[in-house]
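Take a look at this single chain, the form predicted alone, given in structure tokens.
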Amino acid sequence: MLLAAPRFALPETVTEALAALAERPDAVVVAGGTEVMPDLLWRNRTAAGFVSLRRVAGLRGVSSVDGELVVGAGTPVAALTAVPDAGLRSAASSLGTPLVRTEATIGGNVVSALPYRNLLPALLASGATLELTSAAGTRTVPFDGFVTAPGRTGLAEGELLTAVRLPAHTGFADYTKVGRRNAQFVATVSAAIVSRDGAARLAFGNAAPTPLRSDDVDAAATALLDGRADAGDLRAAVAAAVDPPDDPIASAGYRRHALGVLAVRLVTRAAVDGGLGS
């Protein structure tokens, strides 16, 4: 009699992890566990088994390859607090507590796909791409559009997120958020900026069902950066672009106002701290 595949797999390579996932298509992939374990504790999800990535050393580490910052999907958030990308560094530094940052991974933050996750606006503003690996090979997709709905992504069956790639950090980048408190509380709203060659690119968290950016907002931010527009113009562009949730934490109206304030604040920092703009 053949034994069924054990419910729990502890692979040590990406190849072993993909094989384990193929044997257990209904299993939950878990890395740091800071997303999965609370969900199980609060009975927000069930699990038919687990594929743990904790021992897959090939998924951890930060390197520079062909001018890009390449972050393994299993890299702890704590390691991101020292990366060259200032926006990602700032977003990582304000995520949870030191203990949470030690266990949580960049891959978990991305695949959880919840609009208030700290790292998502920083990745969206930077123009990050994702490496998705399956038995058929590795494909690279833009992070912009990867999150399709709260908790849902473009990850195909049998695929693992194996790395996050960010363009080389030049110019100015930053991240900021509003919340009841910094530690152990998700962002009520958040925003990130990357400013290069006189152009600003903003991205927002908890501003819509998925991480959000807008060409109209970027045009208004760039105009503010070089003195062709004022703060009111940027706040109006943000208010028109966002569709924030209304829940017991904050009203949609408050979030819309706060997102405009954060946008102006980041563009002002880009102009002053980054030495950009007119």
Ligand SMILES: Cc1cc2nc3c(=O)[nH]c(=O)nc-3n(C[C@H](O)[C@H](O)[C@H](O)COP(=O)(O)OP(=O)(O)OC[C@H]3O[C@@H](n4cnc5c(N)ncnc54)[C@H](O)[C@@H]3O)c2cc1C
Second form
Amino acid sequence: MLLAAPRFALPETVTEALAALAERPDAVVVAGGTEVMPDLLWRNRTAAGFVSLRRVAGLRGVSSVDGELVVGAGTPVAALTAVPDAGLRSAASSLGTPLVRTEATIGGNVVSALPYRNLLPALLASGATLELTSAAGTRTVPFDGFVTAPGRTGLAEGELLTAVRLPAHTGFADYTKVGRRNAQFVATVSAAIVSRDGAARLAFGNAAPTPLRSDDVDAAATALLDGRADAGDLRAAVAAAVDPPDDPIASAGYRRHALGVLAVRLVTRAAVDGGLGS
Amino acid sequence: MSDEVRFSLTVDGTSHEVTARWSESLLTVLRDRLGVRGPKTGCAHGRCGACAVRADLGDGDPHVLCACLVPAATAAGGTVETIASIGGPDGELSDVQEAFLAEGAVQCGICTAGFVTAATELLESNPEPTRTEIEEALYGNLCRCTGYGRIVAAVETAARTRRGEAR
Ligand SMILES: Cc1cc2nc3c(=O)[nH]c(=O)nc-3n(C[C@H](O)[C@H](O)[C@H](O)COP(=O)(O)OP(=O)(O)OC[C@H]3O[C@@H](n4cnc5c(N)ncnc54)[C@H](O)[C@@H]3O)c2cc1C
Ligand code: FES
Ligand code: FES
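Could I see the form predicted in complex with the ligand next, after the form predicted alone?
Following is the full complex, with the preceding chain placed first.
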């Protein structure tokens, strides 16, 4: 442990971090701090201390293990702008600003669990799994279903997200978002695609309280990719599957429409850039 | 229970023993506790880049970050270089600072230390940036006065001067 105070701990290993959390049950975990610090400033959250993951070197880095891309939860988003997974790369490249991306981590993005966060649709489309570690050991869960409500996840008390695993893809993957302006914007809605062997899999952000995908949408997207259906069919499938929020940023109707547009845009890119369509 | 954390921090070559609240940002420690006023408080939540410093916080290679987003105590034992480390010890300006002056890229000045910090970092890693690369590298820095054109021109000028080309 590099530093231990009553309300602050700077562990160097996951084991030390778990012990520090157990000793400070009211403390929050802080990785990059890019969500937590503004939240404290604007009093969106209360906390009685920090357990920082900044110096836990074992949580940082990207490696290839058994055909999977394993990304440590403390890996900065800046490092994700160069990973082999094109969907994650694209979602990372449009997150925040260069000065935010050096601090923001993949783990903080996933655990914040807000419906407009960049990396979530990319992880859902690619079929990612999560490694969760507690004093009792490590369990692996699918990312699909991990977010249970905006800001809420299946992470148990005293548990840390330690890694994100993505299947290696040979096909086409991408991410896109729209917002209210072109600079430094959060997504009004967003979408990600993975397409391989002629089948498309889509996932959406801010299309429902939690990241959303649907077999009906994927069937329509795959049919559009093959030329068996047209863009209108995919837009209709998306409109039927989503349940977007209605808030001061945008109406549910606007979001439903925009999600259909993004879905068609991504499938078109997959057909053209991926060379997989008709 | 004590809210305080004690740690050491080296800023512009001077080492300090800091006592701060556990939740305090690196920016308020620099400005309010250590009197280091190069980094500015613009938005205090990561949007404007006025607080940008170059830091080695024991979490990978040294890099430029927003001091307002970093919990200060997580930098324990680390090293911070502010705008004061970019110029010379007696106030000589760096080539990037000279270019900002020459191109009229400074008006009120609150954004300038952050822009110069980000631009200096860019030129270290990419001596021949295109205009698009300059705009991308400075995307996290906001300026309310200049309209950005003079700032981009200043970075282009600094890059040319550094490569030994005529202006
Ligand atoms: C100016 C600015 C612009 C931004 N733009 C975007 C954007 O365009 N898109 C976007 O998606 N986000 C954006 N963000 C939000 C934020 O930067 C990202 O969500 C980032 O990935 C959060 O990571 P972090 O490490 O900083 O999280 P932190 O603030 O450190 O933590 C966030 C949450 O996750 C928890 N946590 C973190 N790591 C772990 C772990 N390993 N195990 C368990 N819990 C953990 C923390 O307790 C906290 O609840 C922006 C932020 C700023 C300041
Ligand atoms: S003061 Fe830190 S980014 Fe604005
Ligand atoms: S010169 Fe005034 S904000 Fe940039």
